[in-house]
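Just one chain follows, in the form predicted alone, and it is written as structure tokens.
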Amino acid sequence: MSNWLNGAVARAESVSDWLAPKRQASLALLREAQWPTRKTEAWKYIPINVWDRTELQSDAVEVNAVAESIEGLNSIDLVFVNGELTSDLNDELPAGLSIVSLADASADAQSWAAETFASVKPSRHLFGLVNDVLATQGVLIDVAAEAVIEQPIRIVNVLTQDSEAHTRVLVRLGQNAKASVVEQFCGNQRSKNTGFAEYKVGESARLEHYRFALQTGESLSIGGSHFELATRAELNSTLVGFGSTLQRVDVDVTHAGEHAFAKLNAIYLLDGKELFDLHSTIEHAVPHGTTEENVRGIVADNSRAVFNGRIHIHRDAQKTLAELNNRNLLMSDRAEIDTKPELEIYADDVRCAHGATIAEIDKTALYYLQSRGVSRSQAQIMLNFGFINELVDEMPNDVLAEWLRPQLRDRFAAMEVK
């Protein structure tokens, strides 16, 4: 085990709220845990000593940061500085929404979220076990049953240099429900943080989520968005991510009900020497669910990103349709892409399929649009775009997409082709 590790347990022992019981079930597991090696499968191509290696001054920490707004997008922010939250949660909120932290929960709200914590979430996952423990920050989001919620909820995690956070987001949609949920991370500077989120999306909800992990520099970020969906429901999950010292996010879902449906679309950009680390599982345990995945990386100069896809049938799931697509394009050849489309089938009466691609910037087109007029800082930020645009178009809110794309441009306009 490693220091810092073995420093999580001690502050974890000391930890006390009505969440004891799921964190005290978590803490037992995480006793056991192992740090991860370079013969851990699932964190082979990460340098995750990094993370014990690197030391917080802990007497540095800025707490006075704030979260931009997004123009247009009207949204009911709840913005986490540095793992506190700062948002006011007593303004008024749309009927049928009720948003509350951890540490007011009331009766009812303890009820529910204990059932929902820790147990959408796969226990393989190791911060996912110290996020449990740790995490004394967070909301719990509800949405009623048949209530529609036009504002997106938008939780924004802000870091700052030598922080360290853990913060944790429960959301719940009832029947009919419909919702939409951002999460978005910021900060280029020296910190740690792991942020997970658990969805239990409710029979015929619909819920449309993004992640835009968008930490850089010296940050190192791990968390995961992980989702349960019951029958019919629906699930459009956007996920943008900038590399960083080490950022990873995982994505899980379960189709626990019938006909459930799941798309999920996903940006990686790269450049320096940064990592990003995706890892997504699908699990198709009941009959007639559809997945819809598809994964598009930009990586240059000496950046590296994993992806790892698994798509899991049981043998009861008969009826599944489900596609896996990964696409990367490559701007240097000191970069790397190390990517792992998976399919684990038990069922006989399927439609599934999976693919991986990895190609250079074309260097003809390139050279067509320069010897046209558009220099070559242009005429690569075209190419991307063309790469990755259908993506974006796809993302149901127009607001984001048009806040996310000049943001973008910035980063295709740092990298080049080498």
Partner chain sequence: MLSIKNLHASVEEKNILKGLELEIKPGEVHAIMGPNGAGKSTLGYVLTGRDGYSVEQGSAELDGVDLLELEAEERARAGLFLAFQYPVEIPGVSNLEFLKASVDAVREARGEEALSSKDFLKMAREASKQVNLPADFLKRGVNEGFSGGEKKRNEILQMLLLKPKLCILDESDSGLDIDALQVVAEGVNSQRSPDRSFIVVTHYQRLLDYIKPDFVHVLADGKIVKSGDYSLAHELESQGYAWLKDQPADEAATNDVAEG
Given for the second form:
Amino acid sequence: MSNWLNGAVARAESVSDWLAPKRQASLALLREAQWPTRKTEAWKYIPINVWDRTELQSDAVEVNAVAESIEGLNSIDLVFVNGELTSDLNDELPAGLSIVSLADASADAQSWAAETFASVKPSRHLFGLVNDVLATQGVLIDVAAEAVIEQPIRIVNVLTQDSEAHTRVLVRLGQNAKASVVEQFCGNQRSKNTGFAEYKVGESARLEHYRFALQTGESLSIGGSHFELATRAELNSTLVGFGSTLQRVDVDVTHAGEHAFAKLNAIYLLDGKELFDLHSTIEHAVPHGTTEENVRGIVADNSRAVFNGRIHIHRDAQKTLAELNNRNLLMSDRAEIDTKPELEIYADDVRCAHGATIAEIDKTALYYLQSRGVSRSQAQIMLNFGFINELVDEMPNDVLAEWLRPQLRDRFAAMEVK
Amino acid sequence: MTEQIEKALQREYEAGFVSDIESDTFEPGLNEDIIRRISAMKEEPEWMLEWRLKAYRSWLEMDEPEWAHVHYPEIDFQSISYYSAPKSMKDKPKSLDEVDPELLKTYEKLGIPLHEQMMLAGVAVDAVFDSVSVVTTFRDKLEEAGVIFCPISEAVHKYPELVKKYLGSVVPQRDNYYAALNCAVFTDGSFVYIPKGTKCPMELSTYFRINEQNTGQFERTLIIADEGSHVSYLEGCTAPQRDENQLHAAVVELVALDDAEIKYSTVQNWYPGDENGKGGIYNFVTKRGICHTNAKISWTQVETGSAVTWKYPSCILKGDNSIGEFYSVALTRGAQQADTGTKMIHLGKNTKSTIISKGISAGKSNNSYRGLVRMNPGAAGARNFTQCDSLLIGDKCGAHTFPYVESRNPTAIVEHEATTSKVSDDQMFLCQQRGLDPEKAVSMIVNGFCKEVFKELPMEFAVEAGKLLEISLEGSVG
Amino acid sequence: MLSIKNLHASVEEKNILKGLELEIKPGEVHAIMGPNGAGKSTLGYVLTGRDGYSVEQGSAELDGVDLLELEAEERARAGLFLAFQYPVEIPGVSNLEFLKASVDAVREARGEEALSSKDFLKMAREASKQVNLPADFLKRGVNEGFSGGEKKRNEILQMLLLKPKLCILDESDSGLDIDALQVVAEGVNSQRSPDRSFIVVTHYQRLLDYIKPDFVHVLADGKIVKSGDYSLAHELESQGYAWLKDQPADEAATNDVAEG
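Could the form predicted together with its partner chain be given as well, to go with the form predicted alone?
Expanding to the full complex; the earlier chain stays at the top.
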């Protein structure tokens, strides 16, 4: 058992708010839960004990951190510093959009949010349960039916030295609604946080989603984005992850209504001694769903990437189309990639496929660039960038893609060239 | 249409008869005394008994694996009898003429005549009946080439140095729960040694038959291919149709020394239980080979039987340039459950592995591929290619793929692909429109789906495999 | 300009080049013909420094610079250009990005000023027009989804932009229809000048009808076994390579030195 978890359970007992019934249920599960070991399949490759071992100084200095805005994005920014919402929610919002603080929710928001809370995110995730019982801060975003919100909604979590934070995001899109949500995590100092988000995407609604898990250094971060798609709902999600001492992200999609479409792209770029663990489960519970999942990673130096991608086609989910592709470049003989694409299929009239490759950088392409005068190190950066850029190009928001590219380039430039 | 397809796949279990043979069978139960008695029945030397007891003590501390995608009631290991042998085998018949004719009839009925003149030329057979080897054919001819092919119980006496050196060297006693159990209670199986530079002059084959009720079969096979040698080995298995489940927990170890090649083929047709999952064999098997420099091990399996299969024939590619292959067809019907696949552990430089797995699920069955490909830091230039295809027939079955891919060498290349498909109505219609009956149409489609694996089987086995799937192999063999 | 002496090279421990000699002066166009497996492509790879090709003996100098000591990119910057037989696809890296990186690197090595993005774009557009590549191709991934002809034209385009001293065309004619072949040939002819030389590696005479070489060499079994002028190409076209085998290797080598 973990001291940290015992402490978390004890802290949770004093949490009391409008989510109490939901939190109690999760707390009961948490009390029964086992701390993961290497034998726990969901944590097989990641030494979770670092979470337990890492001590935070309790007299952490208050820091007035701010989140930089993204130029040209014109987003509605919701900023959490060390788990505290610092943005003013009183600004006028576009018609059809309501954003309230979890800590300060109106009765209206409480009713839909209580229903959504812990209903999309599966209860099997230990740290999801931790977030259920400890996340007293968060936002509730409600997009009314037929509302088309052009401005992206950006939720930024900034973590500073020795902070511990648990934040929760609940999002509801009504019928035919359209919105774009960016979850961004930053900080490179020793800290612990869990950040989970649950999305209910209504009938024929369209959600554009980004999760930028850009914490690095000594930060420990565990979180997830979980989606439930109603009939003909569309999800286009991009995850970008840098590694740190511990990073674990779960992206789960449930096709709850027929003819829904999910496009999931994910990128991870690791260097130094970083870890990044991405788990993704796609539940096709009903017929006629489509999922396209593309995951690419570059793993350099002493780092380690883990990918577990599961597609589960339920008994009745006939006519499902689901494809998952995971491609990795291994840059060093001290780095490691562990990938496990899984198919679990209980319906016969479906088209499912997955593929996974691990290789090094394409030597022929490297030579081709060199033969045109480009240095080996620059050629390597170009090829790495190209490998990832195919997915960056697919991001529907060009401003975000432009914002991301120089950061990716900096990462590649820092990667040790062998 | 699905109904027609399912009907086409249904067949009687032809090997389900019981032979009326008087046997010496231990009372059910497992303890150190039972192990001592097994060892005594085999007149084993002390070191062998000690080895068994050590394994037993390990087993007591181990847990039954739960990670496989299979479900079955808890096994009561005390309700199983761990030794059963035909009474007539007590006097150790010296030649075929002294063997109980009823035993020979059993094998004849199974299509495995043991009289050499009647046999398939070019295949030597070791016939294992419950806990003992009944007869090993063509031994003289093999001895001429220096090849040792005998029951492992005999090898313990005759070739103790080889057995001591290699037994447990590929699958350690504590490797897993069933392997540890096997180490403690194994009764018979085959032992093969191919001397340096020798190409084994004929196919070697072991045929396993469970007959007695409430017994488990714990066979042990050890094949050593010395430097530069070459052998092809076939394994077949059947059991009577009974309402109770029976346990089969085998261990097979292959050692391919430098430049050696072992081809190991299995057609597994244990009784699968009835349509509702009553009865059938629990087939919990550990098979693993080690490849030294430039060596090659190729596993080919056609799995059609057993109520529950838990089996991962694997290769440790220790030597540079060594090669591992795994070709598998697993067909599950009724309430069968199979969780099978392979592990390819790349240790040496420029090692290569190929995995081709074809799973066919019908009825209410569940069929899983589970595999591990690991590129260790030393596996520079190593290469793996994996292709897992599933064919679903009907909407009540399941097809699953659980591949683990781990790489720690940047110059190693791993490629994994998996697809799933069904026998489509269009395919069926086309075949029928061209005058084929549904049975033939399914045969053809399934056959096409499995082609890549069938072509790896030795000719004699390909025919048997084809019969098992009730499909014609025309054009896909040879 | 290029001086190759007694060049022995192997790939995967197999000897491919076995004492090759070749002298090329500024402004000359040399064609190298020969049967499959003679080492024609290997020569290009060895000169440009591809991994896996090792030189056992001999030397190769470009204007007095020892090529064999240099990294692949340094050779390119020294003025050596290989038009690939099978141009490589690099998905995700745009042609524009690729060409700019390449041109910047080569210009810098020559001590020339870096081009502004605007000037470069203008130059790239003009060059693509010259080789009949559509304007949008600059935005696409390097050779990604290109037809065989487009890939070959892209090679010529790179040659136009990089302005090398010595160009090696490795079977640039293979798989091309007559129109594409003409584009390739015109690209080459437009670049002929007194201070630029070419090695045209080809299996057929066809390309040589458009690019008239000054010299034709026959490469067989890792050596130049016969050299001559343009008429040798015709001879080879009509008679094949078999008749060369009857010639004593010594004599062929002597001829080679005499003519080279």
